[in-house]
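Presented as structure tokens, the chain that follows is alone, the form predicted alone.
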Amino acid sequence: MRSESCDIFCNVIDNYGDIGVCWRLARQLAHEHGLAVRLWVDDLGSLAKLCPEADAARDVQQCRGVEVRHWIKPFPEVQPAKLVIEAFACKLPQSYLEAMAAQQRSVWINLEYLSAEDWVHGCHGLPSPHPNLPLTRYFFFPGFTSQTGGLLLECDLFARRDAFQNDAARQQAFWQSFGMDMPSAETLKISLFGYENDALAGLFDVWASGAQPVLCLVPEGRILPQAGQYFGATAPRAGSSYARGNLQVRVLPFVEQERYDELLWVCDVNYVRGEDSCVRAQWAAKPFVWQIYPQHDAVHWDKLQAFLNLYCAPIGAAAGQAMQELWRAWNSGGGAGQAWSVFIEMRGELELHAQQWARQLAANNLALNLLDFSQKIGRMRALKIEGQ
């Protein structure tokens, strides 16, 4: 166990993606590695959606072993932690930077966005001296290869996943908690978490007209109004249920992180968006479809293709092509229905690959790598000070 302190700073920009990653990292550093973690977040309401016991009205509180602080202005006078994580280049408060410079005890890391692009390998771990203060920030890139910082993975996640998937009673309880019976074995179960997407209607058409029953579970979120519009519903909400042909759509409440994992585990195919849910879908070891966060300069297409190249490399050409075509169609907003028909025929091969992929990625743990990296930087700085 370690006794170091850690400050994580999170500026909520993309709904729940930024805070989702930071909250998951904060809990893992506290629970598995014994760090005293403070999570500074500017939008406590977003955290409360992921952690129901969090109180959006309280500026200071303890939640699941993590001290949660409201990031407000002016920033309070506090002693900087030994490990300082600036999530996604969110800009630390000036007073905090000055306190770090005065104490010269903190390792300052900028936790970057997830990417499979090759250039990440050359940038991971690079130092960036502050222009005015005697401080150095280090870039830490999550990723899918050993040349990156890896991915967030709790030490017991696979064991919990496998136990859940082998326990019919727990699965039945999961379905009943949402007011549903366990679906029949022949029903294809799909979770649909996404941004707004013009491809949705075509996808629903294919599911509704197909030979196999489809149960689509839609958590509350940005794509929900379009899902309701397809069925002529003006105000879809948690608990709403719609049907057309062989398609049944059920609206779920926005669930906390642990329950979202269970949702991914009970489904056969998972549609995910952004960064955090994309990683969790990979740990679920099921075929999945990723809607990457769209950027105005269209650079997200390069990021999407970089991941597809990496993920599809070990699988057969037909399965890889089917996956790439569906992902491109879903992210471009058209043609996803037609691409789905080919994709689902490859489900067996894609599920086997998903299982192998998850096992492969598990060897590169972000939290462990982050702590090892920070200790290395700390030792280097101590040696430099001794040599002066």
Given for the second form:
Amino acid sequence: MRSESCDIFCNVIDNYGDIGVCWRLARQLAHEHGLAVRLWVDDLGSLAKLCPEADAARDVQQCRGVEVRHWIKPFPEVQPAKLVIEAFACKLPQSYLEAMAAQQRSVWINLEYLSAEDWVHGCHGLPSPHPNLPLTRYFFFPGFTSQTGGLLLECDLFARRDAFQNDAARQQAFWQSFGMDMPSAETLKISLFGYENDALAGLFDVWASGAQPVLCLVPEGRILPQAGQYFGATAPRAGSSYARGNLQVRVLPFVEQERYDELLWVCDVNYVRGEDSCVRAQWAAKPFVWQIYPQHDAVHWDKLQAFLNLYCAPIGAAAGQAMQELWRAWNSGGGAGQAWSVFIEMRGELELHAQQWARQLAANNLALNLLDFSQKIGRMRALKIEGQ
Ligand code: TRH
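Would you mind giving the form predicted together with 2'-deoxy-thymidine-beta-L-rhamnose, to go alongside the form predicted alone above?
Okay, now the whole complex, with that chain kicking things off.
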């Protein structure tokens, strides 16, 4: 039997990754597993960007089968759910913790950030007793191997992706919805979602002077000012279009999560950032370039390399090296133009690998693993109580 209710707590620090993951998980637990999910989020405006029907001014609302609650202070008196998910070690309200301790019916999980590093294997599933309440929190790590909690993947995503990619009319409608014609077959379509990046101009130079037409789609966001600057534009915004040589850049609005998937599916190469868009690019099964979320102490380089080691292990040396060089250049802010020319030569091999990788990873489903794990913890606790 599954836990039938679930509270997910999300503290939005910056960007869209935290709420992006929580919103995806909330919908999956509600739609695919029938849980009554409450999503507590302290910044409803960020959720509204991913799901435009969410009303940032409403403290309580139903959104696509999920009860969305504004996480405010003081925290209201509520009955804790059976499954309590604290996303990325956000701190649960004291009154909620006390209610959990009094009732002893919740399984409390801290959903961690995604990493391909080896240490995750030893930490996934570990318990952490609360210092002064009779509660235990369990660490749940997403990841790329069977010793981790896996990745978020909707059960119908691959079928939807394949149907979309085989349906010219739907693709046509996709382009038209952005006021564009379907690009020619010879045009290389690239989505570019990123943070500020000094490597951008070099990349644009190579695309502008290359033999193949490139259409680069830039969603509104942190890299956009630099994309505009390249063309001498001071206020680029959704709908703006710029061209130089063989490069055309089109600015897209920030779209809801499902449409962002479609953008990844129509493109030939995807530049992604952070955590969730990186996973979605892997499900899109196209060659991709990851700009990792930069951390002050530069530990993100270890994280980037750990993923590259895993991802590139099954591919040929030349393709692997091309990918590593472009990713390192893109993340270090220089040399991405040169590295691109080698990378794109390897496109065929990288695309085949991307397809195999997606199929292989799909077997390790985070939502299923999370439910199995919480069920196991619940059973262990019941046995312990019986034995007392
Ligand atoms: O927004 P991000 O940079 O989030 C980051 C990372 O998650 C990082 O790990 C975290 O520590 C930091 O925030 C605080 O990148 P990410 O994770 O890819 O999240 C973007 C979300 O936005 C993702 O769910 C996809 C979604 N998205 C849309 O829904 N529509 C869009 O048009 C675009 C471009 C993205």
